[in-house]
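Okay, so here's just one chain, in structure tokens, the form predicted alone.
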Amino acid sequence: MQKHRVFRVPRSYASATHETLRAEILGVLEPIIFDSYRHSSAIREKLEHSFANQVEQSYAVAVHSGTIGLFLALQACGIGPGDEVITVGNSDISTTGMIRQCGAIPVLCDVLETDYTINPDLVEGLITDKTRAILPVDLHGHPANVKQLRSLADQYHLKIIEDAALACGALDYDKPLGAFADVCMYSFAPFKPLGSVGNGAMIVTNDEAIHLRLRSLVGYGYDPRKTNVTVGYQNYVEQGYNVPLDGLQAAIVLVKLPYLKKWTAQRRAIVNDLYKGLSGASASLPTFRQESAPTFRSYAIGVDNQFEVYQKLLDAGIETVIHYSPPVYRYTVNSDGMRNSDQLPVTDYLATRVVNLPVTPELTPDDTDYMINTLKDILKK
């Protein structure tokens, strides 16, 4: 059996945090495991209500994963075969993959070198008579400028589906992410800012029609408003899925949700220390709009000799990662070509430079200093 590598500075200390929350976690898990199965759905509903309040949205639907969450959000917005959706090429494969799973066509827009999110000034030039939606990604926890995109979407009657998988806890224009979108997806996968111990996600919206469609899609295609069947019988009104969030995952996220603001503040403090410590080193550090208040799933910096720096950081016991490189349009699965993929100079440039440093909120000042000093020493050489 292969042993897990032990890191001096790991990507996550979640197990230690879970230990501090042991009594709370066991308190919500035990009824699900040892009592009525109805506890599972009750916990999921409570999480949906609490999360909607936290992000200031009217509705929240908890689902199995961020991938299925994006797929359902696209479907709930009416995206289908032949439609075009403008998005980015420097995200997880789920982003463009779910557009394709709907039968739609991803149209790729270049990103900003400052914060790695979609360049809103380039979007209008990509709109055609087939464009139906814009799908911005809050990459690494950095909010895309969805407010600027909102004006454009309204002008062209487009939907905005926001991929906030990596950005739970972030704000933009003093509002939680999703405020300027038609629908927004947050992920609860283990390495995300609000992680469970398995897959999970939340789809949020202020649009009642989108919410009702999501409920139908999540539950096999059942719509209680349209079935009109005698109790004890079934009827389904569309082809749906069976993808509600598992109660065990929902329970863990529900316990952790009240700590999100504290953990977000800790992530920002760690990044502030990293920024100050690495300023002047031969690394490119992200910068943000004044209105933007990121959280940080990681601290994504640009370096020369990307793989060499990555390997040396690992050798020094720092669990760094290279995320989303090469860009999604260079994957074998997309070798048939992706629209506008030859017009993405910033995306191509960043893909050869970005490495991701740990920003788990439990890091100590010694951990942060160790990362700074190690990286500066590597960059000098």
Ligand SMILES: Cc1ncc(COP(=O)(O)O)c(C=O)c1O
The other form holds:
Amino acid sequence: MQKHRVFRVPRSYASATHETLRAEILGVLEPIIFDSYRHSSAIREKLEHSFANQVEQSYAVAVHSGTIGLFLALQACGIGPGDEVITVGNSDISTTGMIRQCGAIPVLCDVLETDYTINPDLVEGLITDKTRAILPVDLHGHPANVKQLRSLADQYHLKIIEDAALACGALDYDKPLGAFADVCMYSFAPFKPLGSVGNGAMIVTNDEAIHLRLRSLVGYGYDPRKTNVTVGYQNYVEQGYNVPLDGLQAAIVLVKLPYLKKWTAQRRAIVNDLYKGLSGASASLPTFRQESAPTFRSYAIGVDNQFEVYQKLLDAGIETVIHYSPPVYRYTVNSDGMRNSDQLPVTDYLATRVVNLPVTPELTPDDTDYMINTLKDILKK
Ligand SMILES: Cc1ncc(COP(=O)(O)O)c(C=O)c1O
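We have the form predicted alone; now please give the form predicted in complex with the named molecule.
Next comes the full complex, this chain leading.
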């Protein structure tokens, strides 16, 4: 079990988990590599089917990355030049980046200090006649209150594109994420709760029209439903891309999918121990709505002296990360093109405080105790 364990408490220990699944993984990879690459599409389709079932959605489209997944989801919702999309500033650069790639304008909404997700009470004030969609992010695996946003979206005829890149396994109102959105994206990048060993993502929807548009965009703009054509090129109905999930990554995710519930429970148990152990310490711990059942990609806590604490945790062998700080609207590349970035006091405040403690299912009680004691020691000084 010590293989590749460089940190005393690592951020991910996926290689050890893969070791335990070695025979299963090789069993699925073997036909692709040693028989025919044509098995790739069958495995990808199997993963789409199993994933759609698991998140209780009608359709799932496996794509090359979460970034392209967001782009295609926005395109499939008809987002284009000049449209406004209400989202948050405390996310990966790809969230706002893909809105901008569509030619649309990210309008930034402030977030809740409790769970760091979009503040649904502030969204209505940002709606203009150019608003076409809301793009909430389930940051760190914390469900945004998409149910509350749904009524607003219906009232103003807006689409909801949910960025659940970090949140595979989370539930809200007893439903897997995506239930209140028009379309939802889950990432399979290696540090995500359901990781491949490269890039990958799944876009899910209950909307048949969105699904068909996604299929076409993912595969060269090809519409497989057009059967009565005389020559093949007549199936190409729009300019598309070629970005399906690679079969090798699909195989790994397919093997891991049945374990997701168990791993999510383990992540929650680790956070529960951290929460108990750290209460009373001078750190602010996230709190959640009663209906929200996060998957914890990490444990994002707030501390004074963010960088000092971060460095001391690293020195103690705890693989801590500072995610989404500075917020995306402070990046040079985003110095123009976003709206409302001067009205985000909570986002700004959190960016100066959040440090992400490692949470990965393989951590032992000893690891958790070590994190609690080390952090308490650092915060006392
Ligand atoms: C919130 C969020 N959205 C989107 C992405 C992009 O996903 P990917 O890395 O699969 O392209 C990430 C990646 O970390 C993310 O954290």
